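The chain that follows stands alone, in the form predicted on its own, written as structure tokens.
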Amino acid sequence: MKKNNLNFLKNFLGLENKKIIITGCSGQLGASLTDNFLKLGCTVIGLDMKRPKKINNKNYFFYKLDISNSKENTFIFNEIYKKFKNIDCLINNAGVAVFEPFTNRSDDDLDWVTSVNLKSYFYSIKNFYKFSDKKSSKSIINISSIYSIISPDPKIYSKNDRKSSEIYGATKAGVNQMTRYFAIHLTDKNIRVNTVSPGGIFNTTSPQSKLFVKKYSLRNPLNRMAKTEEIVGAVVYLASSSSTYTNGHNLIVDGGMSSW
């Protein structure tokens, strides 16, 4: 992007010099997140288990955590208070899944899934509520999925393809309610809470079969499957000033694919 469109993209934002949480940092979205929050002037606080490739930015920070862990969640967020003092927005982008089919679904593939999409997520909410102050606008944005307000197709998926799960679905739809219900109760503070509903993004380090890809390209009106910073553009829109009337909402971008 020119200098002269990104500095126009970073007044229109209002996003320079905010302060930014994203969990699950070093993912596919997570990533593609921190990069292009960090070109729009913010200072990005990533959280995972994994630590990412090396980012050359003085604005980036990296804290290692188990996102569902409540306690160490806690204390990593206490710790990013201390350093930061007030934080602009928590994005929620955590997020795990298992494939098998679900007669083979164990007790700890439930509760994994569970922790981590759903569980973590009501953690960071807490504490980013608790240590919040009253004074500055901020917000909240939860990383959910299509899969919370439709089923899969079984149809498009082959013998090997990495299926979605009924568990996953279930945990994304857990957040959607979520949304709602901390989109009134949080707004003491000044915070909204909305979500971003991603339909299938192709993904580029452990692509998708062909085979499948065109199958979902002709389940949607479309016919592709997403790129990463189709979505990016969602998140950026409700972490800016161009969204401070937007609360409790869904914004879904899925090619219109929950359309039909």
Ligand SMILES: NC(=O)c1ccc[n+]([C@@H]2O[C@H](COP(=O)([O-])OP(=O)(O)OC[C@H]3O[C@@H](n4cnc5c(N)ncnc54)[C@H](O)[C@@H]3O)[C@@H](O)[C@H]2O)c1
Contents of the next structure:
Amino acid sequence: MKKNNLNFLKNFLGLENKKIIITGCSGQLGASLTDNFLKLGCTVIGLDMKRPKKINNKNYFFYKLDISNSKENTFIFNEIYKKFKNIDCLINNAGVAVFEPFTNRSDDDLDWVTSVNLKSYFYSIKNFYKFSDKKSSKSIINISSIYSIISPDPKIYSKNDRKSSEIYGATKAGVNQMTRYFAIHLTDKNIRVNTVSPGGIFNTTSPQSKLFVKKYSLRNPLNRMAKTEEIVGAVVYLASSSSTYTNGHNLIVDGGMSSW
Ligand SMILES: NC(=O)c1ccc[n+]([C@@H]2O[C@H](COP(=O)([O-])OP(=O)(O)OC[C@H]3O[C@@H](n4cnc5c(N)ncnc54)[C@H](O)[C@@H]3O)[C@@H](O)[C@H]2O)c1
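Switch from the form predicted on its own to the form predicted in complex with this ligand and print that structure.
Everything in the complex follows now, all chains and molecules, and the chain you saw is the first one.
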């Protein structure tokens, strides 16, 4: 992007020098969010249990933790606020999924997906609220999924495909409701809370099967899966000063798939 255009965009979005926590920063979407928020002039504080690929940027900080462990979560938020004082934005993005048929679902599967996809979002929101000041405008963005509002179509999956599960969708539906709850309970500290619900993102490092991509694309009005950057744009909007009156919203980014 030309320098003048980038400057215009930075002013329009008002993100320069903002401090942003991104959970699940080492994954497919988290890495792209990190890269793009750094390019927009933010300080990014990445949280994950896996180390990210090496990032050479003085505005990038990484903390390793199991985000779904409430004690670890509180400890790390404490450390972050000691170092950075106030944080402008929390992106709850860490997520896990299980792919076995529901008839084989174990208690451990149910607990794991619930802990990471739902409880960790709660812990991070609670700590973000607890440590936040009352003054500056702040934003929380919860990453959900279209499978929080529609059921996956079993006809698009073949034997070895990663089949989206009932517990994944149920936890993501819980995330949508948590957004609505917190959108009206955190306003005393000037915090907006919104959701982004992505459709299926094509995975460039561990690609979905060709047949799955074909069948998914046939089900999708735009005839394709999402690119990671197409989800990032929605998150950037909700973090930016262009969205200061957007609160409690679920921004669905699925190429229209849930509109059929
Ligand atoms: N990829 C898709 O097609 C898609 C579609 C809709 C929604 N989503 C959602 O987007 C978000 C990001 O997905 P992704 O595709 O980048 O997944 P990913 O698996 O590439 O990344 C998830 C990251 O979360 C981290 N993580 C998992 N459990 C953790 C824990 N207990 N503590 C700390 N970190 C933990 C992982 O280490 C990983 O780096 C998830 O919430 C996912 O449900 C993804």
